[in-house]
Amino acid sequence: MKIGILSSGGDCPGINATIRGVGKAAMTYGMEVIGVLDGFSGLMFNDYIQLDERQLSGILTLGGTILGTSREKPFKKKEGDLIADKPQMIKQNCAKMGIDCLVCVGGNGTQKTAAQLSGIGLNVVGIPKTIDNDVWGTDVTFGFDTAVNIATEAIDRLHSTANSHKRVMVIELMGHHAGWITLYAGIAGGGDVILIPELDYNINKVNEVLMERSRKGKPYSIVVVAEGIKTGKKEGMPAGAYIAEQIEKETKIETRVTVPGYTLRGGSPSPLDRIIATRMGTYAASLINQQDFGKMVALHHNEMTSVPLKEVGGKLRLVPHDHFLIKQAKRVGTFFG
């Protein structure tokens, strides 16, 4: 059996450590793999290189990914596109290298993609990924745990010149539909508030919470904020700017953003996104000996399983309203809005 892994969307840690878990358990059960350069791309031209144990050794740390990636979706239709039958192309390249299973590896719209390749015939197994870890039908995404790391440090970081200076430091995490990384890095870094899309905020109240701390003796705050918050009247002005402006403007109290940004996405994965990409990989490694396809790897109850590809797609893994942290930070004085 011949098999090919991609990786797809938005880079992220753990990645490498995923193909190497797929390539290296596949060789285990006898299997040809091949490496899909820069996503769906890859497929349409034919771009790809083999993988043996040399090219998969070495990887487990790096960050990135050795294949490339793309953010390439051949069952959208855009302006201006040179292949009229994307779909169909990838299904004939899938046949002129020999590919009996595709490994995707990526976020939503790789999954959705997946599942639509599924649906036109192709051998497919999805493994999740992403630092916001909002892809339905898992407890965890491999990312993520590297993502709330390096914004827990950056909150840690804050506290001093926060401290310093009596400032409000604001700090704008990624996260557009799902608040994971601002809810887990704002509790273990301590923030004051913690603004996330699922839960609706009122910056007036935001700003009497930061006066009572002031009028109570506490010299600075932290207010950490996802990057997909609401923005009142001024839609497009960047999140954690907004609410900046806001705070200064109402309390007088200095007040500074910073944004992290990418730096969530780049680097060595840590060893918890080591072990789940891992375990991820080799998993589905052994769906692929059973001929068990068209199904995501996914983690439940720190167990391994898989989903349908048909269900996954389309569909966001969100904070859910009376998520427990939520609740344990409430009763610590944090303040969500």
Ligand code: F6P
Contents of the next structure:
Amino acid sequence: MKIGILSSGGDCPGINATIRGVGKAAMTYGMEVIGVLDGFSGLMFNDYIQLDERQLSGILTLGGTILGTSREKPFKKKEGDLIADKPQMIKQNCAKMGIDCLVCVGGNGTQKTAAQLSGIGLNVVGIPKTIDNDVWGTDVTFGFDTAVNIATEAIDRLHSTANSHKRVMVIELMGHHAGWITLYAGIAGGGDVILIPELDYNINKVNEVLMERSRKGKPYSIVVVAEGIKTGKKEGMPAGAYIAEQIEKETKIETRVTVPGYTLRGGSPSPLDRIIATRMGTYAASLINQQDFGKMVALHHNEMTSVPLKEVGGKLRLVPHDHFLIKQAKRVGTFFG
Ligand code: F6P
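Please supply the corresponding structure for the form predicted in complex with 6-O-phosphono-beta-D-fructofuranose (F6P) (the preceding block corresponds to the form predicted on its own).
All chains and molecules follow, beginning with the one already shown.
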């Protein structure tokens, strides 16, 4: 049996650990492994490399993806597309490359494409990855823990400088639709205000909370915001900049913004992400060995399992309004807007 692995969509720490997990485990079943380059583009242009023990060694701790990635969505027609029927071309190329099963490592968009490829008759297994932790059907994605660690360290470092200058520090974290990173890092870093896309906020109330803190003699405040929160009439303005502007205007407290941006996605995966990636990768290989295709591997209550790809596509796992962490954070005085 020959399997092809690809990574697609935004990268995150732990992809290489996953490729290693799938590849090494697949080899123990006697499978041949190739790596398709640059996501689904590689399938359109027959761009791939042979993966053997050598390529899979020493990549457990490596950030990024040795296979490259792209945001190519073959089922979405774009103006100027040179290839008339990308899905059919992919199907033919998979046959040409001799791929018996395709392993798609990616977030929501990738899992949707994986489901569609499975729908046109390819054998596919999906593995969920994203720092946003918003893939439906799994309790957690690898990449998230590393991102929370980096974001928390950034918040930790804001406390002392905020204190020296008696400022409000706004930090904007990644997460367009889902506020998981902001929720976890916000709580771990002791944010005074946490704003996530799932919860509506009232900027006047945020300002009241900050002024009340100042009246009580608290020298500074930390406001942690997800990039995807609404920015009122200033649509298009970065969330952190918008919130900082509103705070400074109303409270007259000097306010600064920090955006760690892509640092959350870069570099070596945390030990936990290496473990999740290895578990997911090796589990994917065992699904393939059992010819159990059309599935995405998932973690449920810390047990490896799988969910049908067609159930995953097009859904998002968002922070529930009554999430236990929100309730607990409120009990220590954190304000959610
Ligand atoms: O999917 C993860 C994510 O990091 C989002 O949080 C972020 O908004 C997005 O990717 C941006 O990625 P890119 O600029 O690579 O499209």
